[in-house]
Structure formats: C-alpha cells, structure tokens
Amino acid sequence: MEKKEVLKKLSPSTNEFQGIDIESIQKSFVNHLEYSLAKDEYSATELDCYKALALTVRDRLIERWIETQQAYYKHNAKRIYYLSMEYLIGRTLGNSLINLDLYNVVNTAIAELGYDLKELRELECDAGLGNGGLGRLAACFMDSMATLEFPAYGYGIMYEYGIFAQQIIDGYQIEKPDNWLRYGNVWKISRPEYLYPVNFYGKVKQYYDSDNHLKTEWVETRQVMAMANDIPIPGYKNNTVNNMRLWSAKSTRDFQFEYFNDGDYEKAVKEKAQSETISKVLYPNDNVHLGKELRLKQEYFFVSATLQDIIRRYKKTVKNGFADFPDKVAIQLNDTHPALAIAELMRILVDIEDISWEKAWEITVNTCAYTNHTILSEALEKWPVYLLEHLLPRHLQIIYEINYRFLQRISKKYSNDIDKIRRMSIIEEGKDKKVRMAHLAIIGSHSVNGVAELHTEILKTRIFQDFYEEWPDKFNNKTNGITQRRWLKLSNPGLSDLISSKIGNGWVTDLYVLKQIIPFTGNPDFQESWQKIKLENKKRLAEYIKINNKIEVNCNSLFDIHIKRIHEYKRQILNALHVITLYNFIKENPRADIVPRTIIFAGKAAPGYYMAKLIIKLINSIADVVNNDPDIGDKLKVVFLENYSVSLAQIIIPAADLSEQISTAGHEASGTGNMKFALNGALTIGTLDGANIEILEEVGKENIFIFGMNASEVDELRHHGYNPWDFYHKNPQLKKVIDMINNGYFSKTRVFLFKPVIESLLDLGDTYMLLADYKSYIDCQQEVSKTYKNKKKWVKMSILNVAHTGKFSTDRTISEYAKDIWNAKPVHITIPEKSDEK
C-alpha cells in the first residue's frame, strides 16, 4: 500500500471526526496540556490552559479545514481572492467557538475542570495584523465568505509587530511595540512547504529570441522568499473553514560565512535580519525616504508570493493554460495596497508563461476587481516614478507600457482636452513625477466600487470623474458592513439571548430577522430588559475604567462614545470643544437639571501625524480639568481610553447610549463602527456623511439625531469662501470655549501648547468646518439631553435601531460583490458524521 494510501486510512477525519461533546472537549483540553505543552495540573499556566484550549478548538477547526479544501478542488469552484494589508481580526478563540456553536458546551467543559472560560480569553494577544477601519471590514468579510460557505481565500502579510501599542503617559501619546507573538500564537500553522522567491532591484534585460520574438527578463535581483502561513476562518455553523494565507519574510540564506570565519558575526546575519525586515511591523512611518521604500517592498512581497500561490492552485486543477483564469479565479483589491498585482499578473503572463500582450491584458482585467475606500488625496497612493524604477524596473516598464496603450486609446476620443487626457494618466507629470495606484487599479479592473451611496456618488461625480464617463458600467456601490456573530452574538451575549428569547436565531444568518422584535417595542417587560442589559454593559466598561484610568464614571449617565483613528476629518476636535460647552454650562448653572454624560474617547494616531498626537493630548487635559472639578462632580466625566483595540471595542460598544460619527460630510468613505454601535442599541448622533445616510434610511428620521451640513453645501461654502472667524466672532458660546484652549485654560503650565490647534481652525481656514457645524452640534446635543430624559422613548429608539441594521451585515455584502462581481457560487460542505457521539 502507498504512503498516501496508508495516511489517508489512518487519518482521523477519513473516520470519524472529533467529539464537540462535554467529555470529549475535556478529554482534547488535558491531552493537549500534556502531550502538547508538556504540563500537568501542577506546573499548568493560565496561559497554558489558554493554548491547551485553543489548540482543542483549533483541532475542530483543522477537520473541517480539511474538508473544506478538498471540497473545493473536487468542486472545481471558483475562487476568491481577498487581497489586503490589513486583517483586524482581533481575538480568535471566542469567536471561532461562537461559529462553530461550540461556546456553551466548552464553557460548561471548562467549568467542570475549575476554569473561567471569560478569563482564558482575556489571555489571547489581539492580532497585531490591522489599524483601523480597513483591517477590520477584512476581517468581516472574512466571516461572512465562509458563513455563505464560499470558495476564498484571504492574503496579506504575517506582521512580527502589529502598528504600535499606545500609552497614555501624561496625556500624551506614547508608541510601544506591538510584540503580540511574543508567547506564539496557536491560530498560526506555518507552511515552510510554500516558500515562493520575491524580487526586488535589478534590471531588464530584453532580446529577441530565434523566432524574432521579443523576450524580456528581470535580471540581476535581489531576492526574499516569502512563507506562508495559515489561520483557519470559521463560518457559522456549517462546516466551512476557509483559509487566511499571511506571508512572512524569511531570508534567501542564513548568512554569509565568510564574514562569519572572520569573526564578524554581526555583519554575517545582516543581510538575513534586512531581508526578514519586510514582514516585520505593520505600516512602517513612510514620512522618511526608508519607509516609503519599505512600504512598497511591503505591497510588492505580498501581491508576488500571492499570486505565485493562485497561480500555482489554478494549474492543479486547469491543464489547458490561462484561457479559463477569469472563470476560476477571482481577484479583489482591497484598496490600492494590492495594485501592484495587476503589473505583476501583467509580468507573470507575458514574461513568464508567454502569453500575447492583448490577451494578458484581457484575463487581468476579467479578473481583478478594486475597492475604494477614501476620498482623501492623501490616501489615494502614489509612488515616486524613481522609487518604482530602483526597485521594480520591470513593473514600472509594464505601467508605462499600460498606460501608454491607455491614453493612445483616450486620445483618440479626446484628442481636443489634453487636461482630461492629463487627469487620467496613470503617470502623475510634475517635478517628481507618480504613479497613481488608483489609476493602475481603475484601469486594470473589471470593477471599481465605492463602499457607501454617498462614497460611491463622490466617486463617480468628483474623484473619478473623467473614468465613470468613460466606463460608467464598471462604477457600482457595495456599501460596508459587520458581521453580527461577533458584533452582536459574542460581543453582547446579554442583548443576544433576549433577542432570540423573542425571536429565534435565525438573525444569526440573516439579519434583516431582526426586524421581528420590532412588535415588542412598546412591551413594558421587554424594554425593562432592554435596559437591565444596556446597565449591565455599562457597570462592565465602568469597571475597566475604574481599573485603567481610575477613574469612577456614573453608570446612570450617558455614555456618549467616540472612538475610531484620531485624525482631522473624524472631528474629534469638535467633540472636544462639546465637552467644553457643557463643562462651562454646569459651571455657570450650578443648579441646573442637566443629563449626566461620561464621554469616552479612544483611537490612535499615526506616529508621524503631530496635529493627531496634539488632539490626544487636548482630550486629556480637558480630561484633567473635568474630571478633578468639584463644580462638576458626577455630572460630566471625560476619558480617553487606551490601546484601543478589536477586543476593547467589544466592551465598549454593547455600553454605548450615543455613538459619535461627526466626520465632516463628504470625507468618510462608509464607515463601520457606525454599524456596531446601531446593531448594539446605540443612537447615532452624526453628519449625513458615508454610511450615516443609509443608517438614516433605515432607522429612520425620528430615531437619529443629524446635524451639520451635507456635502453639497460643505462644497458650497467653500466653494464661496469659507471664513471661520464669521462663526468666531459671531457666536459668543464657541469663542469663549476658543478662547479658553487658546489662553491655557487646559494647559496652565504651558499656555501656547494648543495654540496649533486653534491656529487650524482659525488661522489655517477650519479644512473640515468644525466652527461652521459647531452650533448645529450644539443644539443636537441638547436634544439628545432631552430625549434621553424620557427614558421610554430612548428605549423605543435604541430597539428602533436594532430592528432596522439588517442592511449592515457583510452578509449581504458579500452577497453583492458574489453576485455583482466575482460570479462566485457557494459550496456545500459535509462532513463524516460522528458514529457515537455523547
């Protein structure tokens, strides 16, 4: 019998699989502690109880890995690739025994061994794999393609330091390194098995070849191969198990032993330590020549290996060459991080496997599709013309060459608007000229989609403009989405079970169900529930800020939570200067019958981005003042809350009354934390920008507070010169809180230390019109004040909100793009059933 033979009949899951029963669980827990960890019951950790557990999931989770790969190759499915830099993913374990519908009966399991299954958890380091926004959709579309069981595969690079770990250290922003493998990390299986060679540097070399063909090589690289390494993503409850493929950096040699044999040890590990540098932090500071260049080997290592690995499973099951590539083989970008993979995809197929030029061109863009999510002219990358060409000649020779054949094709249609044949150029002119990312990803996609109405229209009418007129079939909307089995089912269990109690689960999979409860609105028992819940949550986030800030915040006060990025367009400046309006009315008004508020802030801020770093400290010190007034007492408290993260938000958002989304109109692409907040019964205070709308589409009018003005009129106004000082000196209330932060109310020690903030605001124009939506604001949050009041409506509009964020999973999402753009269908996993299960 052959050796493939005998593995096969040995196998466990060709038998039967593992047991998800109490004892069964019980029985993996105390194997993997011994047999795995080498411990007992006397020399066991905490954490090594956490990665005995893990590993007994994880067990589970490999079986029907197993069977899902398989599955797909005897499916011969189309694939989906999910190309991204980022993954938030955050904890695994909790949210894996959730998908599997395993928590209860491990909870129990480990109970009965004398283990807090809450605890354990707490042991597991988030994934130090995202920063923000974009990580985190990633890590939700994720959970959806398996929960509607299809074919994907998610790529992105195996970070060593995740972005940064921040501190609060005298109202300032510290950065730390974010080592969150530093105990390993149990999820990861490493695949030394594929090892794939990435270049970088050299030069072309081109001939013709005896048949008078030209021929084109990139000689003379550098290389670094590229490891995979793979974390299971569990859909819910129906045996799917796709995988997430995250590439390390590993050097082509050890080192060089003749620096060694002349004792030089240091100099002979140098050129393994720069190679492995690639994947070692997340998102390097690209404000220096060095970073920008480590970006780039970032985006290019992951996009070469990934494609290497499609490449490489498309041949096991196609033997008749790249004809049926669109149709097995489906490529999102996720961004413009990826768009390199349309000149590598270009490179590989007409340098490597000698395809035509036309045709090449026509399979890469049957295949690839391209997600924008920013209408930020800083974020829409742009690399330096000198930096592609010193570290990937052959690529900038294709983007020339694509470009080229581009604008020849345009010219012939424009050939009277040399400004709009200009605008499109892939190839930025100037003193140093671009690359424009977005461009490249437009040109060479079959789909281009914004991720909200509004961000789509923007797209279409302002940022693309000159390629929506040419290709308006190509525009469509996906707007974003979360995924409730962690959001809502694993996040706030409380809020979970009373749901289903009323309802059933079925809002699990699909949660437009949750327009179900909207029935018992007006039941008194039901919204008495509601709230014991909600105070729950809250007296939780109450607790951890006693513990980390001590600082003790009233649990019957409106939690009113602003956290995402710190950066300008968000406004958390405004916010602030809120906090400040309230401070000097309870002052002022000792007597006054006023809603108590906690406002809690927390994000990071990039650690090149001073202004940022300066909104981080302004907070706190307001924080300072607030908070040790005896004036003020229980009325008003302010926290910035640190390290925010995937398994922080899970605390805070199930406690949130109000949700802060104050983003000037028409800079947000969509936004997520939106969605978490509306799903877990907070009301949206918020601008009609991204997402906001479509929130207000759905909940309705009466059950959001909007304010400010939309993005027509923010355009308007600037349009027509927007002058702060008019609403400076026009409005008493917000000069006096200016003049405040200006005079060193906040900063006694160091008066001028805020007057940048001010100077943006007053001096360098107000860019995103804080003082223009200030007294909007205001009164908005004056009638949240009153609403709040009347406990009964609050609780409708919470239950209001619930019912309605159907709309808001990336169930649906995913759903579209399947439909849309991958042309993708599901398939079905089974597996062995379990002959004498308990």
Second form
Amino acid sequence: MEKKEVLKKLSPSTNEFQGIDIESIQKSFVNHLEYSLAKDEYSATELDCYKALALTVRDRLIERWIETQQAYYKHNAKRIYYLSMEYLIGRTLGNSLINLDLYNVVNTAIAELGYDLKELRELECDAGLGNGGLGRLAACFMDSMATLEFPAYGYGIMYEYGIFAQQIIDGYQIEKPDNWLRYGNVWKISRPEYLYPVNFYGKVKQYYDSDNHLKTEWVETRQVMAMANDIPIPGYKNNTVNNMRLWSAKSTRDFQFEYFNDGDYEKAVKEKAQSETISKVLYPNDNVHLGKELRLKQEYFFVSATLQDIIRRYKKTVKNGFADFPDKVAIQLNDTHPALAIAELMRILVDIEDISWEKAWEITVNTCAYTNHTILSEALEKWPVYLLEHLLPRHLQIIYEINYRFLQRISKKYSNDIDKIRRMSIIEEGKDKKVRMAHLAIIGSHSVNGVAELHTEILKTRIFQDFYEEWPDKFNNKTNGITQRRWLKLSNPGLSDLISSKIGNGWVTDLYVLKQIIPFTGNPDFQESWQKIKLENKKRLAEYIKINNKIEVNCNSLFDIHIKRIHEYKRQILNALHVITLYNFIKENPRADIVPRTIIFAGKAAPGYYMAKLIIKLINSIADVVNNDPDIGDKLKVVFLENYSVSLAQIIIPAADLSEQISTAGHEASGTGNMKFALNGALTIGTLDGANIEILEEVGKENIFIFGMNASEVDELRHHGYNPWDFYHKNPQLKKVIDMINNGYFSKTRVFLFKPVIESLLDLGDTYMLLADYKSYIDCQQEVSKTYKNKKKWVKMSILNVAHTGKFSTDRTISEYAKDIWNAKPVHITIPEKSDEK
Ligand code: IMP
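Based on the form predicted on its own presented above, generate the structure block for the form predicted together with inosinic acid.
All chains and molecules follow, beginning with the one already shown.
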C-alpha cells in the first residue's frame, strides 16, 4: 500500500477528535491534560487547564484547516497574500469558540468539570504583534477573509517579543518586555520543514553567458534562515480555516562549527544569536519611521521568505512559467513596510527565472497592490541609499533600474518639468540620497488605495497628486472596517444577545442587517434592556478600574473614553484641556447641576517619543489632583488604564458612553476604534477626520457630536499663518487652563515639569492646532452633557448608532478588495463524511 493511503486509512474517525457534544469535549480536555501536558488532578495548574482546553479547540480546527488547504489546490484557486509587518491578534481561544460555534457547549462542558471558561480565557496571553490600527486591521482582515471563504494567507513575522507591556509608575510609562511565548503558544504550529535561506550583504556579479546574455548574480552573501510558524484562522460557522504564516529567524546552522571546533564557543554562539535577532522584537513605533538597519533587515527577511513560499506554491500548481502569476497570485502590501517585495519579485523573475525585464515588470505590477495608511511625513519610509547598497546591493540596482525606466517615461511626457521629475523620482536627491518606498510601491503596483474617503482624496490631491494625474485608475478607496465577530459578538455578549433576540443572528455575517433594529428605537422595553446592558458593562469596567487603579468610579456618570496610541496628532492634550476646564467649572460652581463624568484614557507611547510619554505623565498628574480634590467628589474622575491591549479594549469599549475621536482634521487616515465604539452603542465626539466623516454620513448629524475645523480649514489657517497666542489671549477660560499647567498646578513638586507641553502649544506653533479647536470642542462637550441628561434621547441615539454601523464591517471592506483589486473568488469548503469502516 502507498504511504499516502496508509495515512488516510489510519486517520482517526471524525468523532475521535471532532466531537462537539459535551462528553466528547470533556474527554478531549482530560486527554490533553494527561497525554499532551502530562498532568493529573494534583499537578494541573490553571494554565495547564487553559492549554488543555485550547488544544481541545485546536483539534476541532485541524481537519478543517487541512481540508481548506487541500481544497485550494483542488480548485487551483487564485490566492490572496496579505503581507503585513504587524498582526495585533489579541487572544484566540474566545474567537475560535465563537467562529466554530462552540462557545456555549464548551462553556457547559467545562463548567461541569468545575472550571470557568471566562477565567480560563483570561489566562491566554495576547498576541501583541502590532502597534495599533494597522496591525489590528490586519487581524480583522484575516477573520473576514476566512469568513467570506477567500483563499487567503497572512504573512508576517513571529516576533519573540511583541509590543512592550506598559506599567505606570508614579504616573510615568515604564516599558517591560512582552515575552509572550514564555509558556509556549498552543495556536502556533512550527513548521521547521518550511525553511528558506534569506540573503544579505554581498556583491553583484555580472557576466555574459554563452548566448551573450548579460546575467546578474548576487554573490558572497550572508544567510539567515526563515522558519515558518502557522496559526489557524477559522471563518465564522463555515469550514474554512485559513493560514497565517509568521517567520522566525534561525541561524543557517545550529552553530558555526569552525568556531566551535576551534574552541571559540563564544563566537559560535554570538553568530547564531545575531542572525536570530531579526525576529526578536517588534519595533514599538506607530506612525513613525526610524530608519534603523535592523528594521530594514526585518522587512527584507519577511518579504524574501514570503515570496519564496508563494513561488513554491505557485510552481506546484502551474507548470508553464510565470505568465499566469497575476491570475493566480494577488499580493497586498500593508503599507510600504513590505514594499521591497516589488524589487525582490523582479530579482527572482529576472535573475533566477530568466524572464525579460519587460515581462517581469508586467507580472510584478499586475500582482502587487499597495495600501497607504498615513500621510504623516514622519511616517513615510525613506531608506538611505547607502544602507540599501550595503545590505541589499542587487535590490538597489533593481530600484535604480525601475526608477530610470519610469523617469524616462515621465521625462518624455513632461520634458521641461524638472521639478515634477524630481518630485516623482523614487530617489530623493540631497546630501544623503534616499529611497522613497511609497514611490516604489506606487510605481510597482496596479492598485493604490487609501483607507477612508477623505484620506484617499488627500492622497490624490496632495501627497501623491503627480502619480494620481499619471494613473488616475490606479487610485481607489477602501474604507477600513472591523470584525463584528470579535468586536460585538465576543466582547459584548449582552448587547449581542439583545440584538439577536429581536432580529436574529444575520448581523454576524452581514452587518447591514443591524438596520432592522431601527423599529425598536422607541420601544421602552428595548430601551430599558439596552441601558441595563450598558450599565452592566460599565460595572464590569468599574470593577477593573477598582482593582487596577484603586479608584472608585460612579457607574451613573458619563463614561467618556479616549483609548488609542498616544500621539500629538491624536490630541490627548486637547482632552486634558477639557478635563481641566470641567475641573475649574466645578470648583467655581459647586452647586451647578453638572453631568458627572468618568474620563478614561489608555494607550502606549513609543518608548523614544518624549512628548507622548510626557502626555501620559500629564494625564496622570491631572488625575491625581482631580481625583483627590474633595470639592470634586464623584462629579469628575480621571483614569489612565495601563497596558492598553486588544483584550483590554474588549472590556473598555462595550462600557463606553462617549468615544473620543478628536485628531486634527486631515491627519488620521481612518481610525477603526471609532467604528468599534459606534458598534457598541457609544456616541462619538469627533472631528471631520478619517472615517469619522463616514460614521457621520451613516448615523446622521443628529446622532454624532462633530466639532472643530475640517481638513480644508486646517490647511487654510496653516497657509495664512496660524498663531496659537491669538487663541490664548482671546479666551480667558483657555488661558487659565494653560497657565495652570504652565505654573505647576499639576506638578507642585516639579513646577516646570510640563513646560515642554505648553511650549509646543504656544512657542512652537501648536502643530496640531489644539488651541484653534479648543472652543468648539468645549462647546461640543457641553452639548454632549446636555444630551446625556436626556436619557431617552441618549439611548435612542445609541441604538441608532449601532443600527447604522453596517458599512464598517471588514466583511464589506474585504469584499471590495476582492472585487476591485484582487479579482479573487471564494472557495466553499465541505468536509467529507468519514465512515467508521477503515
Ligand atoms: P502549502 O500550500 O504547500 O503550503 O501546503 C499547505 C497544505 O496544503 C499542506 O499541508 C497540505 O495539507 C495541502 N497540500 C499541499 N500540497 C497539496 C497538493 O498538491 N494537493 C492538495 N493539497 C495539498
């Protein structure tokens, strides 16, 4: 009998590992505890129990996983490859249970054995392999692609250390390493058999072969190996389980034996450790490009391994060359971080596969697509030419060639416009020449998309205007989204159940179905249940705050929440100015009937971002004063929750009344936190920025609080010379707030502590125009409080927000990518019945 047939014959019958009744799950759990983890009732820890449960759930994914991967071969499907340096996944157990539709049965099975599912879920470490929006978007995309049955793969890096754990000590952020793999990870399956060499350094050799063709080789390189680690991504209630493949760096051989044999153990170990640093840590910066060599290594490492894997898979199914490559492969670049894929694919096609430049270029452009995530100039990737020359000499040559050919075209068309040519070049001229990765990504892709309507307009009319004029059809918008499976069904079971009790479960796979709750908006019973659920969620958060911050908050106060990365453009300082304004008002008007508020912040600052870290200290210092002032009582509380993460977001967002989305208009590409809040019934206070504008369009202006300048007004004011001092002198309320910070009211022992904050607002030009928007923000916050007093009105607005979030599902976003960019079709997976007869 053939080996394959033997394997098939011996494969266990469905019931052994797949049973979804209570008894089968309990048996699986006990089996794993004993045989996978070697524990008994005396030695099993809580963590062992979590692991045994996770393994039990994983078993139920495996068959579907294999079946899915085989089906993609059988259908010879076009594959979608999502390339992202970040995946902010969070925990997997709860999400898998939801998607496998096993939550309730596992809950019961485990409870009968004396365990609490919620408690076990808490033991799972978050996979924090991302910084913020970009990484979380990639995780939501993976969920939607599997749910929509697309043949999709996520590729990235298996960082040994994810985003740092944040501690707040004396009000300051302290970073601790996130050693998330310390106790192993049940969802990660290492595949040492998928091991690819990745080359660095070396030099380029050119020669003429016997047919007089110029050949190019990249030689004398140093190699690092990339090893695959797979994580299963189940779709919701279908049989699809897609694959996420994250690379870890391994040295080429376990040890350099020459050194080892010579007795130079230290050198042998050092070399091994050095090559493995590539996948050691995630760079903890959001929306900023630092230009570190190790980061460039990470980018190439992951691109090179991924392309080798893609091409290996392609060659298994297509035997007659690369002409069909774009029909079988779609590569989506999540920002410019994987943009080297364009140069690497050209290198493989031209140097290794011997394809002509012209043909290779056509294949590359038709395969690759680029998503831009930011217009902040400090975030645009530009790598010094000397660094590329040193690390990736052949790629630099290829980039030069791409640029040369592109500029030839442009020069012919606009012969005299040197300025335009200079602007469009991939190379930024100057003392230190730089490679503009965004230009490489635009020129080498057939699609360039922004992530919200306003953002795409800004790309077309401002930062990439020349390219848009050249290729108007390349540019398109794909407004971001979120997966409702995690951000409502899993994180807010109370609200989910209430909604489903009225309109069924259709919304879980078609978020537009939420519109069907509109008729219940005025129904008093429905309103009451809605409010009760919000209150329960607030109590849960209040409990968390009590345990972690030792602060008692009033659950009847307005929960006003500002959670996201700390960044000047996101304007946490503007919120802080409002806090102080409220504080002053309460002090000056002790008898005023004010709406009590609990103002909650959370978010990490990049460790090297001085001002962001000072903002955290400022918020905590304000909190100290406000929370301990007996005149204030529970009218106002300020809370900074440490270590913001996906799991913490799942507790905070369902409890929110008000969602702060207050970036300076024209700066936030989209935002996705804004969508998560609206989906959980929080009302937004926001500027006309990113996807806030689309939330406004969906929910209507009567159900959202919009303030401040729009993007054109911001530009105009900047253009005409913005002077923050004018606003400071004009508004005594603002002046008082600023002076209090400046004079050490919140830093009595170090009076000058917050001087840099005030300097940035007054002396250094207030880049993000907080002072210009202050009055409008304060007025709008008063409108919020007034509305909150009217409970009936508030609850109606809350219901209508949820009802109108249909557009913001990543299911919609992914359907648009698949249709407009990838030309990909779903593959429906069926699991064959297994007979017990072998
Ligand atoms: P990859 O797509 O080659 O990375 O393989 C992933 C999974 O797809 C494997 O573990 C197999 O389960 C399945 N697979 C690989 N090659 C084939 C094939 O030729 N036909 C059907 N299934 C395959």
